[in-house]
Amino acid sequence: MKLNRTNLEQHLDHLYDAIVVGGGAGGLSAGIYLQRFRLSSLIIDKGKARSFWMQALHNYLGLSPDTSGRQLLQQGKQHYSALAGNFLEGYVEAVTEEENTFTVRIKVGRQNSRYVMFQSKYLIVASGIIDHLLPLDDMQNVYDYAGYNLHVCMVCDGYEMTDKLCGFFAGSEASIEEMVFNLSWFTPRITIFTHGLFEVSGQMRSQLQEYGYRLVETPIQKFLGENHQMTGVELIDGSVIELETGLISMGSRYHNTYLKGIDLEMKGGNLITDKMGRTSHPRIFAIGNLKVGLNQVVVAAGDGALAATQIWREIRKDTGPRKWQENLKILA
């Protein structure tokens, strides 16, 4: 059921076995797992999971290549929603933890908000992350491909840069040295862009100009093509740069500020899990882009499902088995 303001109230005393945090492809296999356990589960989305920006899944098993990801959450919430899971939009803004239960606070409603409590047993985050992308004065330019040939996972896109003059749009010396010399596995046809932001080291220009890699530090004017297809850039003193794909690595920003407040053990920006998704915390689980692992939309499903499996087991464990009430009675 999608909850909305009219039928909060109603909910607001339940006691949920699981709230998700995030709507993307690793929470709605958490939530669909989750119901067809026979538990009770809240999903609640912020809305434009990163998979969300994903023109087509050139990479996931038994989908169309041309499949977007709009289409495969959309699918996800009418799959969750058949199996009479509770859904809401909204912000979580703080989680608590009083005597084995957790209070999730959330901001519904961006004007005119209303702030309201959940409690769960068990927390599954899946909240995820987002890009940074280039920063240019119209970010609209950028919006107008990013997603289609101008790509931010090399993992994943990396195949639909083979041999393509392709721009790596960096946000740091360190991101150079991270990527491009992976990058140049699928291609090494590369342009690197500082876009004026950061110093490149006498060290790093060597290595560059050793493999051929172009360096160009004058920031950039604008993305150039049409029907989303990016075909180069223009730098600010008017000059122009043929490309036929681009990679950008800025950088990311975590969405889990909201725990804050619990002690989790972390590597980075990236929480700590075992294999199940786990954390330090023995009823929160991490899956999907906020854990230390594969940033895959593949990868965050199957996360989803490990999750909710390892939930399921600790409840029905506590709860023990059911009896035959019935035939009981016949025995007697």
Given for the second form:
There are 2 protein chains.
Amino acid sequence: MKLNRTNLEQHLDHLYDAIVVGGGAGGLSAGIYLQRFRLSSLIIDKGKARSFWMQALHNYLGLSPDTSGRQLLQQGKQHYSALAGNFLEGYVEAVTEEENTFTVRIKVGRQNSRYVMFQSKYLIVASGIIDHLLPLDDMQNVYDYAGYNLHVCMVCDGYEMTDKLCGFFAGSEASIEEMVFNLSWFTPRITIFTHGLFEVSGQMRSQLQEYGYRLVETPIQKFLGENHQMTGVELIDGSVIELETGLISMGSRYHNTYLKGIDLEMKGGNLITDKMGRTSHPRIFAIGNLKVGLNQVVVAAGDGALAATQIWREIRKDTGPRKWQENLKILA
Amino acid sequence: MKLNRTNLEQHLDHLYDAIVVGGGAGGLSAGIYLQRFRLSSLIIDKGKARSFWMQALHNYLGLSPDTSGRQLLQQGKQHYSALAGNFLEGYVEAVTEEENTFTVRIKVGRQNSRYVMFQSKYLIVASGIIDHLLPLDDMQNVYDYAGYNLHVCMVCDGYEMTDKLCGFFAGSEASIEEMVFNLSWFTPRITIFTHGLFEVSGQMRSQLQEYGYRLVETPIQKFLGENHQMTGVELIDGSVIELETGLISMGSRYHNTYLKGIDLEMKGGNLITDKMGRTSHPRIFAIGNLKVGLNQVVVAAGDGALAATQIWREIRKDTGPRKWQENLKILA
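Go ahead and give the structure of the form predicted in complex with a further copy of the same chain, now that the form predicted on its own is out.
Expanding to the full complex; the earlier chain stays at the top.
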């Protein structure tokens, strides 16, 4: 059921088998599996998973390519709720551990916030990443196009950019190095925008020149376009550069600050896991974008199934088999 | 496009980037990703993937729980076809390798079969497993209920069996050992049927007795029920045992005989892979039920995304970045 300020109390003293931090694709898939394993679970979601912004998933097996991320999440929440899973909108502030039990401190409500604690045996961290978008004075101008023809994921949407005039919005020289030459697989018609945020080295300049990619260092005033279709950018000097699509690659922030009290093995900001999603802590599993691997919705959904299944195996083993009591009585 | 006997010829001399053996969930997901990476791919499908038999997927994020496996596969085929992927109904007989190219020999058509060869740089093996079902004289009687309330996958459908009178159809003592005590997590009301196929040890008999599980060794004549709902079994001695659900665990056969000429690392019949699905052969990837891991539709779909992405990375690296030729001309 959906928990809220008014019905929270009756659930506070329950020890959940697993608390899932994050109600995106990975968290919801884990929740569905946990409930179907007859385990008790609570998903805590701050809202607006990365997939929430996707206007069309394009590459998720089983769904029509024009299905939005929002629809996927909506369907997943209904599915989880029909299995009697508990769902709470809130922000996880901290996790502590004592005697094999996790205590999760949650802020509920943005205004007049209330702080509550829930406890669980296992923890699934599925809180993902938040992309840095182009920092403009009018951020609404970015949201107007993000997820439409202004993309944040090359693996997801490279195909949509095929041979189009493409703006690449970089956050650092490293992001140019890492992404632009790969992006050219889909389209070589690339204009790189630094927004004046960093210096570009001489070596990089000549490399870009060699491949014919344009470099624009004047900051951007705003995106141009209509009906969520970006058609170019206007720079602060008033000049206009025509574009047909864009890729924002300005880095991202992991939503994992609540784990800071727990020592977990990382690799470049990502949690290291085994094949079932277990981190270096035996009762913490990481799925989706937080873990080392490919950031794809369908992979996160698979991750959720794996982590939930491993947790079930362990709890099942601890519990032992059930006897058929009625039949034993008949036999006695 | 869908290839068939009449349009095969024009594709025979094409060197595909990847050939995918198997058009189940894993293979279709891989195909969708490959096409979106602007690679050329061919899926070869013998028909009737394991998910084809699932009347309700129950646990696939994004799809209503009553969606059938058949609907998922249908949607996946449409999706792949809309991306201009090539799909051929046929049976892969053998794969050989020469100078970094695979040659795949395919039997097309069950009658008046034709044999054709296709070539590729990479191979994705996604041909899965075929469950052994209860060997009855009238196999139609098994198919009437399989995928409805007669299940083959405990992780998938254990929830549906919760506290029901459950028949466990075993193929060996090992399958009892492995599955029955775990099945009791969902329901302890278990009757084990050996169908007279194997002897049960004294030790196992007393273990089953201790837990109150019934053991039936008389062979089964047929399943009883109507409208695809199995209600019990009739034994060859005419006696009837009432049931509400069933789990068939008689083993399975890997569809991988076509790989026999290639030396691949295995673990108990499954291919060993790395996190991206690569086998011990650098250009052969395994996804879904053929590889070591959990046999779940959503995991296979994730596997497909991973394998396709890794193949793209390698082909992209071999090809190198593209230049923006028109812009270079302007600059020159």
